[in-house]
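Heads up, the chain below is alone and in the form predicted on its own; it's given as structure tokens.
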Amino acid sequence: MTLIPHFIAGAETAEAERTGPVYNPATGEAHRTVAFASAAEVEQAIAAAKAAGPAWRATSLIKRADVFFRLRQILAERTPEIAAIVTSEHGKVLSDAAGEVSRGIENVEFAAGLVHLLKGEHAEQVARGVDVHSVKQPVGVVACITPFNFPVMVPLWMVASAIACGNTVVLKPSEKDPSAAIWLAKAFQEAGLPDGVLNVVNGDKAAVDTLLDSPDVKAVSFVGSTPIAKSIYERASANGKRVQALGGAKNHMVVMPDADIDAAAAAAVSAAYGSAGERCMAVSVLVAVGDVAEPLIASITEKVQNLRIGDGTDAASEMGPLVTREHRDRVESYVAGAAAEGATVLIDGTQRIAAGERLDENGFFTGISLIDHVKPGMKVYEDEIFGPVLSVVRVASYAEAIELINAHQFGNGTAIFTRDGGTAREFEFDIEVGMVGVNVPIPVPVGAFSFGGWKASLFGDSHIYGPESIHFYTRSKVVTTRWPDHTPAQVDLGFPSNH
């Protein structure tokens, strides 16, 4: 089987002491192996990034921007190529993989505006003959640790802004689908990025711990589950690093009685079951207000009857498999336990049937699940399932919906479906969640804004990509200047006064 290597100082490595399997989720077969980096190999990547830092920082902003313009062209022209790589290791359908690349390109486009983004401020004559200006300077070597569910988009969330700001990067992608990261590193190289500015190391916890403990790594960006995000935040920050660690989610979609039921149902199906629910912004809880539950459930049930689940390379497939057999079994355990918790399983995905046909038992397939009468306290409600499971919680009023969502530990994304502008505005004001959609079920911000949740969905004080990423990946320096004039010099031991 093909060995997926590391990419260090502009070259692939050829050997590995430890490896892991990389599966094709549609067939269940391990079709590649991935090298697991030793601590020494991770340190080698860090050293390469550190060595490349001074020259990259000294590179003019215009030349940096040129790299991103060329990279954008490469990504746009070769989207089918990189999408096929994603599907082969993640399992999502090709159209979804191409959509991921498109959203990643947004971040490349944002980074291409670095000449504007890195501008400082200037004030003249703050005191007689004294001027003050500020500049944004890179933090140094940045570690980017990314999840399996978006092997192109999330690396570009981090890497694009970090490199644009003059930093160098060591990227540690998920070991479940690592080939896309190597493809991206080569694309950056083709676009003109100097060797060593972007390095990729594959591996497991051993590789991550080396990044977190290295004194040469100055900042850490992470996206993954809440327990791991919390652990990374605590360990890296204890080592004096800047950290942004995005954790889990339980995204609620509120449907008001005045909503367009058909549109809300279509949005719920798309947002809950797209990419087999393996999105941190997937809708996993439908909050039905008043008497809207019955018609809403009826519409959802009708829309999923002919949903096609199959190999992501099949153009007829609308949803692919889950990423691993273990993850598939974990997702199905929540469905199997829901009835015992007092919920009503309306559609049981553990039967592995879609459009009247049994799913391929060799692949990591599960069917879609719809569970009614879910309540707080149930595991199916409290936990992030990360699969095609949609829970319905019935509430009597808007106020009860707000109380329900605000009480949950996660605060990543939420949405409301309503025709009433006043209700929508009130929802935006009341809700304690970082990203809000109004008649938009998956409110992922465009690249010019920043992505991030509240509460246990984020550890650290900076959201990812967009304007907040420029703040995270730079340090501000304020310079106060005075040039000699004809005024005689005087000794003054008092505190400086700007008069």
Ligand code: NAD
Second form
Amino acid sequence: MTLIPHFIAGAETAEAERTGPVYNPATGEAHRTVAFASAAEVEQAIAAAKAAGPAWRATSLIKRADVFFRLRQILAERTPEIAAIVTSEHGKVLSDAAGEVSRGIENVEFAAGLVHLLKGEHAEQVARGVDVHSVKQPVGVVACITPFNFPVMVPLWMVASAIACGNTVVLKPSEKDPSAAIWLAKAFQEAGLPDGVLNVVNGDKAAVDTLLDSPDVKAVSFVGSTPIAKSIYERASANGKRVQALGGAKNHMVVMPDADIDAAAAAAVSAAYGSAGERCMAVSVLVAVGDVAEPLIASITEKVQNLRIGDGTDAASEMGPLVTREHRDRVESYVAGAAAEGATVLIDGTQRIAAGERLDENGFFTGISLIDHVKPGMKVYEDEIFGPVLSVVRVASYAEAIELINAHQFGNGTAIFTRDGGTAREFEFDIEVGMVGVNVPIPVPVGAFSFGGWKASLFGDSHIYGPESIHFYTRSKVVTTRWPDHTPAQVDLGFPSNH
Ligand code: NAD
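So the form predicted on its own is up there; where is the form predicted together with this ligand?
So here's everything in the complex, that chain up top.
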């Protein structure tokens, strides 16, 4: 069976003491194994990153940018190859995997503008003959820890900006679908990135803890579930590192009575069931305002009639399996428990039927679920389920919708569907969520903006990729300069004043 290795100082490692299985979720077969790094192997990767730091930092910005231009080309030309790798370990359909590569390319394009991004500021003549300028310098070795659900895009969210800023990186991808990260590291190498600038260690908590405790790691970017994000934030910040730790979500989509119901229903189906709901920006709660619930549910029910669920490599499949059997069973447990909580299960995915056909029992498939009359306090409402489960909460007014969303522990993404510009503007002003869509169900910001949620969806104060990532991955240094200007020198023990 193929062993997925680590990638340290430009080379794949050959052996592993500890390994874990990697499944093809569509067949249920453990078709690969992945190496689980020991503390010594992680230390080796950190040392490789540290050693590569001075030369990379000293590399001209134009040469650094060249790497990103070449990488962009590789990713664009070989999208089908990397998408197939993603599908074989994650399960998402090929078109969706290609979509994540395309969104990852945006981060590479952003990083290619690094000469502009790394410009500092200059103020001339702050005092007589005195100028001040600021520079942005790399922080050093950056640890990037990523989740299973976007094995290409999320690593690129972090790695592209971190490397562009002159840092070196140790990436620890999810052990559930680790091959994409190794592919990415080799693509960077092919694009001209010097060995050691990007290292990949595979593994679990043991590998992560070594990264969090190493004094040589200066910054940590994490994306994953909220409990782990919180623990990463606490441990890494207690060790004096800067940390951004993005967590889970429960994204609400508000549908106002004046909305285009057909468009809102199509958006809800796409955003709730795309990628089997395993997106941190998936819509998992529909907030139906006034009397909109009945027509909205009717339209959704009609649209999902013929939804095809199957192997992601089959071009006819619109939704693939969940990532593991355990995760599938957990998702189904929420649906199974919803009726006892007082909700109405309109479509029961635990029956594992789609378009009239039984789903393959070998793969980790579940059907889609639609649950009505969901209320705060129910588990199906409060928890992140991370599967193809859409809950409908009925509220009487816009104000009630706002109150509901603002009271939820998560604040990653949200959307409002309305034809009224005034209501949309009010929503943007009122809502306590980091990313907002107006008639856009999955408002993932384009690469030139930054991505991040509020509340339990993000620990730390920097959003990820885009302009905030340049701030996160650099330290600013401010230089105050005076050159001899023929004025007589004076001794003055007072505190320097610019007035
Ligand atoms: P996860 O938290 O289980 O794992 C994320 C990473 O942490 C993996 O690399 C994993 O190996 C590591 N890890 C797991 N347990 C650990 C532990 N005890 N100590 C140290 N490291 C540990 O998340 P997942 O299941 O891979 O991904 C799904 C989650 O990620 C969902 O909650 C989803 O909402 C979230 N997510 C959030 C965003 C966002 O931008 N906010 C984006 C994508 C995914």
